[in-house]
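One chain comes next, on its own, written out as structure tokens in the form predicted on its own.
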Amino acid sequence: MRRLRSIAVVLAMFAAGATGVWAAGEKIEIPDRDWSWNGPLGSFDRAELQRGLQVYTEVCASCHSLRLLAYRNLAALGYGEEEIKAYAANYEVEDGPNDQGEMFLRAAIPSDRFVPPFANEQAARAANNGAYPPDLSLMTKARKNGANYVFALLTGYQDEPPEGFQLMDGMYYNKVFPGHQIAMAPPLFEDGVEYADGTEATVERMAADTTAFLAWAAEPELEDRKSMGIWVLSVLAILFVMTVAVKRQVWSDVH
């Protein structure tokens, strides 16, 4: 997989972090998606995940962590295992203590977890104007109807605010952010990224892709989990016709 490139943007926050308020008794309308994962029998689409990923490396890396996260997960969305070390080896990660008792930094392999693109959370206030970046790992969890939000807040900026809104210095219009103001400024452009499948980087493509990729970086374990309970309901159901056949048998001498 070729090295994907990180692209410099200014972010802020998703969930949090922007000055602004509810206007009183309004209430925001979040349009609900068909996602593949969606029901018993959903999954997640694995060229959509790759995109996703890649739509993460590129855009919202420089400034969102994947903490809870490892190189080595991304088998799951078909990688394979060159690939996946030839990704992680693009980031650096502090290790030791060496031999002369000092730290080091070395290549990051597939069992580290996602390198966060700030040492701590004060270097990454410093870059953000004050702003705190929240870590994506649980991003589709955070809030309500998380992943259908998420789609949202990505596609919901506007160039200009409404006739009469007032937006404040260094903050940015969003249709369905709580207040209508956020930090973070619009991450999303047309052919912002080349993707390399050859599908057509639209703000939409692009925007449910990264959506997916976080749904999936939240729940991994989604598919087997739903895999497993189909396993249970069907045993529970053969078990529940056998119960039925030998009581009818036991209890046919009866009648």
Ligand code: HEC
Given for the second form:
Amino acid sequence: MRRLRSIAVVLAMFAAGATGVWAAGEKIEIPDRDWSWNGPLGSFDRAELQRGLQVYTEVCASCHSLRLLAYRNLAALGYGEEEIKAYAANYEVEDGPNDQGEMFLRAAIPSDRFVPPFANEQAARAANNGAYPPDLSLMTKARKNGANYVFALLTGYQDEPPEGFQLMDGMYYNKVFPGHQIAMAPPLFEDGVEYADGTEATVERMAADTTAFLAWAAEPELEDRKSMGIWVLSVLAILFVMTVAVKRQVWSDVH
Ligand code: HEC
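Form predicted on its own already given; the form predicted in complex with this ligand follows:
The next block holds the full complex; its first chain is the one shown before.
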């Protein structure tokens, strides 16, 4: 009897949950983009990743951490050792203790992880109206349809919410954010950065570059994995051809 009752409770919860989701949600369309790394032969575009790093550094990094990335990982974007040292040296990390037993600040070095903008979650919330800017290391994997979603989010702001939509104070209307109210102010503006390679910094370009950079950060081994796959397939193909040749050889007398 008790079991029956708990099954009923679970079913009721499930039904309630299901209607909750139903009530909350109209279906939000996330358009697919043709990313350079899509498909079995796809790979990252180094120039795009470098521009994405620039946008992350100049715009997103004031609120969002990228904890899983170390400065030396930037070698994969085509930067040399000196460039990486110089980039890391813009940040300070706490180290220690020294001989006096005290912690001290020093410039970051290539083996350090990306230094977060806030000391802890509380400080991050305090600076953002109570909302927490999530770490972006795995963002393109954490969200369904990750890269397409992040791009759609960054380009999905609308100055005026649709009629009748109640926007809370300090919130912004975004077409693809679940519920449409997001605490992140639109981070990208036309010419918000001045690209080192001279590319015109449209909102769409910056959004695509940042998304590419984040997709790489979430999956830096993607290209290795793809080339390993192709290598394995090639070996299998060669083995197959050899097997067929051997089979023909063996059976040639029989015919
Ligand atoms: C001024 C601070 C600030 C800046 C600058 C900023 N963000 Fe955010 N971001 C936030 C906050 C706060 C949230 C949490 C929003 C919420 O939960 O309503 C957020 C959330 C996000 C999310 C998660 C959305 C989700 O589905 O939960 C992504 C992705 C994101 N930001 C990407 C970026 C990128 C990329 C940049 C740089 C182009 C950027 N942000 C710049 C404050 C910022």
